[in-house]
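Shown next as structure tokens: one chain only, the form predicted alone.
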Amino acid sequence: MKKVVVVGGGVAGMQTALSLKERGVEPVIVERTGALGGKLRNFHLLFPSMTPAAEVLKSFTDQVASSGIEVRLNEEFSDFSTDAPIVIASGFNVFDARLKEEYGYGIYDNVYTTVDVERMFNEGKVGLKDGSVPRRIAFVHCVGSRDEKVDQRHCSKVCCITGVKQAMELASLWPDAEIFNFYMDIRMFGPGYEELYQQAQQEAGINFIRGRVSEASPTIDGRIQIKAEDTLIGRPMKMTVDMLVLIVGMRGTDGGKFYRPRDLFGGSVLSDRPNVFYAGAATAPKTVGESIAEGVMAAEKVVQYLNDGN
């Protein structure tokens, strides 16, 4: 029987080649860093049920150590020449923030990004620079979402509810400082986000301010000063926060682009070429749960695939 390649061992790889194994399909994960599980090794707590993601990653990493599916790391691969059945689970890259100039990540203290702030709450030293505790912190949405200027159109789906989930996080690691959430508009699309939405305003207390900062800059005394404009009452607005965090967009694997598939609709785990499949965030921002579904789904095209006698 044809061995399946798994391009990627995040979630959606994961679990493609967990399903391949259980239909008696041989898959082989390939993935190009040192370990398996992709971003979700770097996050902390997964909305919106605040699991916390290594206890999601043990689960898959476990699973598929016990199944004997054979993983290579630390490997590229290129052979998409061969007519051997393919899955595309490569995930998704993160917008680098230093190209919103404007905001002066890399050039700023205390200008962060919402993948700096997991990882600072997975090693646990979560602050300022100097390890104070901040007194008022600003999120801005769609940092590299959204955005024509750095040719990145399309809406990033996970950014406003990691905003959300980062805030909650925050409050509760620090009841006393103020929190602002400034965004275009809030997408709360999934299960539970709505629900989550609410308790950040009425329980956690989140300030959420409809409206794009358009700069910050460093003061005399060390803090940021940040300029937007409040669109709901059409008034420009200063403030000076101790912490800024760029909730950033993803961006995809292919250039820059997202993988296209035959269709959105049946065909998109399928692509052009009938032995190539997409399985999770390759083509389209997606949740862990979305990208955990298409594994599942791709298995079973590879598998039919296979069946009609390829």
Contents of the next structure:
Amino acid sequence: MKKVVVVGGGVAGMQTALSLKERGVEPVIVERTGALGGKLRNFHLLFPSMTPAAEVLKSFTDQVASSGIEVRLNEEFSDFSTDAPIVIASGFNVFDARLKEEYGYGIYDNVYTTVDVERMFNEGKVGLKDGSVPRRIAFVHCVGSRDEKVDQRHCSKVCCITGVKQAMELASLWPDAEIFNFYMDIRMFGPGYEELYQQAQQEAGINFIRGRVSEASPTIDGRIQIKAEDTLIGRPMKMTVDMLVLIVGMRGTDGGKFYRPRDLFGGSVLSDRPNVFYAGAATAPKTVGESIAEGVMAAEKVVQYLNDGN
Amino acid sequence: MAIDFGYSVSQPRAVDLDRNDLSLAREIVREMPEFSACIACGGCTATCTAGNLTSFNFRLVQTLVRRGEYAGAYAEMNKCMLCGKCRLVCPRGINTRGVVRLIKRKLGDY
Ligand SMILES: Cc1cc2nc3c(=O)[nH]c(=O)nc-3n(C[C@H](O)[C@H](O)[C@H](O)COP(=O)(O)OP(=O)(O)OC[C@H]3O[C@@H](n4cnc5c(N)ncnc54)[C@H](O)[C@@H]3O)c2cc1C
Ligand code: SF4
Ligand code: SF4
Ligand code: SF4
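Could the form predicted together with its partner chain be shown next, to go alongside the form predicted alone?
Every component of the complex follows; first up is the chain already shown.
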């Protein structure tokens, strides 16, 4: 029998392949980059439990290696119209913050994305460009989410909690820094998330200001001035910060959109074609745990499809 | 003689966090850390006895204080009659009545 192709070697793809193998179906993981792991390769600690991403990843790559699953690295899958069974676990693309020019990413110094912050933590060098410690930091929620201007109407779901997590990490790294999170809504949907938010307010001293930052501009002394409305007060607000962190959203991998599953109930890993399945963040913003769970479900549905005589 | 053209210079309305002195706000929060856990639900203001009869808005005044906008806070808090209803509804368990008293104690000069 031909191997079932799993497109993408992130957590969703790896779990799909492992579950297929357990059920006696031979998978092959096709991964575009030079390594398994997907986005988690660049992350430091995972919310909400602060588990090292590397630890989670290692348990998966170890299992994939010991189960003898075929992995084809540095190969981009493009044969999506195939009649053979495939599982699309191609995940998401990180929103390109340069598209929101008004925030100055790639233009002014010390404007970072949440993905940059994860990387800096991993490299052990978090700080300003000149190596100094910031006195004031602002996080901007919903960058590249809930925004028609960049054709991203959806909420990226995991970024509020990521912003809260990183604000707390920076607060414990630099206890004297003042940290402000500018949000439109705080969406804390998962277990322990709301509690983390309250901890950020009450124990870490993070200031939450409701209002969308309209623009960032450089000051004469090389800092960054931001403007928003404090919508809880109903007045414009401005302030200067040393470091601006853009909480970037997720973009889909189907021509910039997320793949559309057959339905959002029992058919969440099914497509409109009987031989094409989905797992993970390919269909919508999801957490690591949710992406892994869908890997198991997708494998189950593939096995049913094969048993039905296909 | 000066002619009055009917114009005046408008003061900037923005809350300017570069100019506002947040140290008093920090001091207040340090005495009552739960105060910073407010999620701006407005439950306190909805139930407030004083707020239903006057322009008093407890949620707004305490938010202004946390932004370093102290002017008028003491006078506003004087409208509170310390009935404590707000405390019964606060979903974050904040001793809101205690916040009124703390702000009045700290911001008597404003
Ligand atoms: C800043 C940030 C922080 C986050 N932090 C957390 C956290 O702390 N905890 C948490 O639970 N979640 C977190 N998430 C969410 C997490 O990233 C996702 O849940 C997870 O990455 C989804 O896994 P996935 O396998 O579906 O997709 P991905 O991780 O995106 O993996 C997809 C893989 O498919 C490959 N691929 C794509 N297209 C092709 C193709 N055509 N051919 C071959 N290969 C292809 C890609 O190279 C990639 O390796 C965070 C997200 C962001 C943006
Ligand atoms: S999770 Fe929060 S930051 Fe992310 S898009 Fe939704 S509301 Fe915005
Ligand atoms: S204690 Fe004061 S603020 Fe609270 S409900 Fe009574 S009058 Fe309003
Ligand atoms: S009821 Fe509590 S949480 Fe709600 S606005 Fe008032 S103080 Fe804040």
